[in-house]
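In structure tokens, the next block holds one chain alone, the form predicted on its own.
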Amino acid sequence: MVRRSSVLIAIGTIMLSTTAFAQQQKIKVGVTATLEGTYTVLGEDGIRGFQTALNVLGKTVGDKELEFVIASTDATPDSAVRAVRKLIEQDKVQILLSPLSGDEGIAVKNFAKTHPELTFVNAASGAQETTYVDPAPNFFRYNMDGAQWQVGLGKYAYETKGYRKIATVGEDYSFIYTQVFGLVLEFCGAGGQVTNRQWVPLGTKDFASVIAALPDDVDAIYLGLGGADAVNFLNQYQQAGGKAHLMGGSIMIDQTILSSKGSAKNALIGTIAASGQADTWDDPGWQKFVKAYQDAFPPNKRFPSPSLLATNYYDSTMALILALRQVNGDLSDNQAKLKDALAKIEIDAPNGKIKLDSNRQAIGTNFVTEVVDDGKGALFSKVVKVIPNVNQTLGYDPAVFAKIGLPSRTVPECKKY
């Protein structure tokens, strides 16, 4: 694991560049990360794709200065929500790159609606609510959600794996649910069973419980964990002996959990998921972005490829900078240059076109991954299929898929819609 105090000496090099510029005209953005908590290793590697970025394309908008004030947070709605409100009330910002997490994401898009003048930039969130659910127009998200993260994954588990029953493990709060609500749609209407969905608090400890509650005649388990909780699942899981295929959500087989120390994680090995991203896609836009997450920072201050929040901050402060220079840095008659140029960008990302639809969601690419050893003891997520122009439907007709509900412990059902 990355240690904290790198990513704020980075984050306070950032601070003190400014300086240099002083007599320089600014534009104020406002970034938040879950830097504490269970998240915390997934917001450290969000700043460094934030950092990448921003090295990558630079710091200005014509003879503007972006200026970046980072706020800290621990996941939990209020404290993205106070963190947002600092940034605005105390720091100035005019524009907001936030949040990481699904729950954040919910309660800075509606306290978005609240501040109709400024811009919000979603980081990484990925529940659903956040764009599909009355969204505020004054909120992009240039990242697909977590259902979006699953396409592919059902019917690759059904049709290639030959599973038929599966149970989930997950994290009990929005983005998960938006997880499992993916595979769930997908695995059942390809004709698989769910038979078991276990919910447990974000920052467990103690799986002991849950995992004497696995039913034996399932052929996977879907683990829908990040962070602290995945390892500490991956732990307690081998040392109780447990043999069945492995499924993951995005942030189980991302690199904040396959470099994590000890032998534990190699319970992966093999395991199918899907995401955002994969490790070992050869497209160059891709290579590209990897060389320069790497050139960034010292092999022990990073992990080997970036995270998917890595991936997340880059797309999104990639967004954001274009579009301001389409407008040349104009933020005047409430940024409404500004929103309209970010709604309707289109950007080369480094995992795949992305788009925004008319709730300022991204469509964008999927991938169905399997981890892998490279033969040198680091894992990796290789590239199974890629699927792209995945919508926030699914490839629903519209009207079918507000049908089913929204995405909780329970729904979506396990049938066929």
The other form holds:
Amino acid sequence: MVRRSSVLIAIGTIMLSTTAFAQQQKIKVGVTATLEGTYTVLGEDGIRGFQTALNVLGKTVGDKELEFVIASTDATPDSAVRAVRKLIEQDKVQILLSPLSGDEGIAVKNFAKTHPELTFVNAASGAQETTYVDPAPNFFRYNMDGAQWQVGLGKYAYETKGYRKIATVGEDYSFIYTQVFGLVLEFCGAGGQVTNRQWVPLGTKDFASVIAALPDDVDAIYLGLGGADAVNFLNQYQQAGGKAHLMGGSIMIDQTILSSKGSAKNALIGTIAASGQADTWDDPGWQKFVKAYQDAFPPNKRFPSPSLLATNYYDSTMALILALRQVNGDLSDNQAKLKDALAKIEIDAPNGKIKLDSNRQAIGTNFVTEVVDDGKGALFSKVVKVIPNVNQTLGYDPAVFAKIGLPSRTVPECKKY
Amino acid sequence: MSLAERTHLHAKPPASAALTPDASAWSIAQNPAPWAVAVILLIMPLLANGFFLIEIFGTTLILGTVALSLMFLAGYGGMVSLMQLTIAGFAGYMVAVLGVSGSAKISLGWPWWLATPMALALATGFGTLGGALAVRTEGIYTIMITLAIGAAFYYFTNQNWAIFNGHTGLNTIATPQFWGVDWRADIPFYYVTLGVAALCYFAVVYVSRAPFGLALQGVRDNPRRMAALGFHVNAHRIAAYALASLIAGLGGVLQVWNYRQISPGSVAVERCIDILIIAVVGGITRPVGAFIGAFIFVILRTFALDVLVQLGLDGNRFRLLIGLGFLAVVFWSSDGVVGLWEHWRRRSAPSSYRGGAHHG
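Show the form predicted together with its partner chain, please, the one above being the form predicted on its own.
Once more the chain from above appears, this time first in line as the rest of the complex follows.
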């Protein structure tokens, strides 16, 4: 009896020690991307950015190896929560690199609170609410939000382009609200007018009624669309003979759209936009990143230049790996050291320096761009203006900013705050 | 409509079985399988934990409950309703709107014991109203009108910000905690879903043999004759919708407690079709079919991606595998997995059961 139980104990100890050994050797990271639905193309390029980061930085942290598990979502909050739960509960990941899209971000941030012991690094989502309202202490975002990505566009449109009245068309969800929020604040603050805001459901295929309802008496139309929606809109807009000046949001004027097939995208030449990156920026760090991205994939399996999603996934992965290396992969004490390192780290990302504020939200560099043809039929966004140190309150005093309200269909009003 | 007709044809054996209730069907010696399943389900928390307990078995029971409401309508009433998931989603939304959620501007903050019955009552009312519209039609028109209700509800939630909070939906929904138990913790929640699913299951089995259920099956098989006998055909159908709505609503409440979050994606048209697939794959003639179908569906949905990647194929094509799985089941047995099981039983034991009632 004694002998038998001692054998059992011995076996038990061996099993325990092997699991402990396995855990020491590997750090499991779960990644989600929109590999289904309207934003499939964006998700795929996000994963390319993520893989580029692994190529550049390597997959080891000290003597430990990083193991990644990828799960697919479709830009709806429920798919994101389901994917994250699967990664945590089935694949037993310790760190999450998730999610891609705005409303997914809000849902995952809320979910993160139910797992305070784990670490969540936002991959690319850009709704303001995610880090601005009731932020989760274990959720870190190294990309700017939609409003920060529009900084500079309103002034440039008003002062340089001379637009006085504009209308907007955007997808009806949090990220685009945040983008229009940033645009309206600055454009109306400079003296412009936004006469009409149209909202279409994510995944809209027929834009005929939207195009018919576009006002004629405006100087430009701002498009806050992405993925398949943007391509559908451009095709139908071209067929309808649309000729207005266009302005674009950060996922509208992006390689995901600029390198789409067909001629509809040519309507975008000359369009002004703002985003967390510019394709033709001559900064050596950016050029190096573009080269690494181009070298990692054959030309038919990637865009000519990385999209905003690839850059965001690259930056998030980079921040995570560098922070893990700072603490030598120490995940003890509910990952306290890693969280501390993530909050303090300042990364020299390809699209400018990034550091986090007290809500663990990125303060970074923004770019105003204009779409140009490279002479061979490929479209790129050309830098017009670089704006460093853009914070989440967009330079407003936090108290004034709080009074504006949260981005929605009608907020902010078109006035000077 | 072929589906409705097929359910007519195949639903006859259980109807006749229900007319001659057979007490021996419940004895352990004669029919061990249901008892074995019941025991396994009861001790499941010892066998599985965390992910399997909730994501596989809990989700199976929840989806199975919603599919059970469709099975009840289609199998016993001959009405294929695609709005069952919409009713479930409506109940879920109501729990979030009336109860406590992260969107304090929308949620009324009622305690769960007030919000949940109210949500169920509203969902039942909503489903009964939809049913009252749908019973004026037959076959494919019922499918179309219920699908239209489902699609309209989806687009409404997607664009309404005052009640449903648009595409973002409602997050961080509070779950019940009383008697010192967090009922959303894995093991208590599993037993809650199991209890609700069992309750709904036995309720459907009971109703199918009660006078109301028999009359409903009569209405399904020959509405004219039933009308001539003095039965109010449409009243029976609407009552069937009311019961099915309550069952679907219970499933919806569990669903929202499970994810603590609801958004238009939860009530999208694809999700409504999923419920139909679950019911058809499981077998639409038996209440247990809904749960079997849900189990197969959850397993495929969860593991298809991993299987493809293991085989070295492109993981992005995982929906193809799901589709092929369903195609295979429906191709080999038009009566779903339950049909296969009965076929096999009849073959292996030709004399003992003829169309016996293997409920469970």
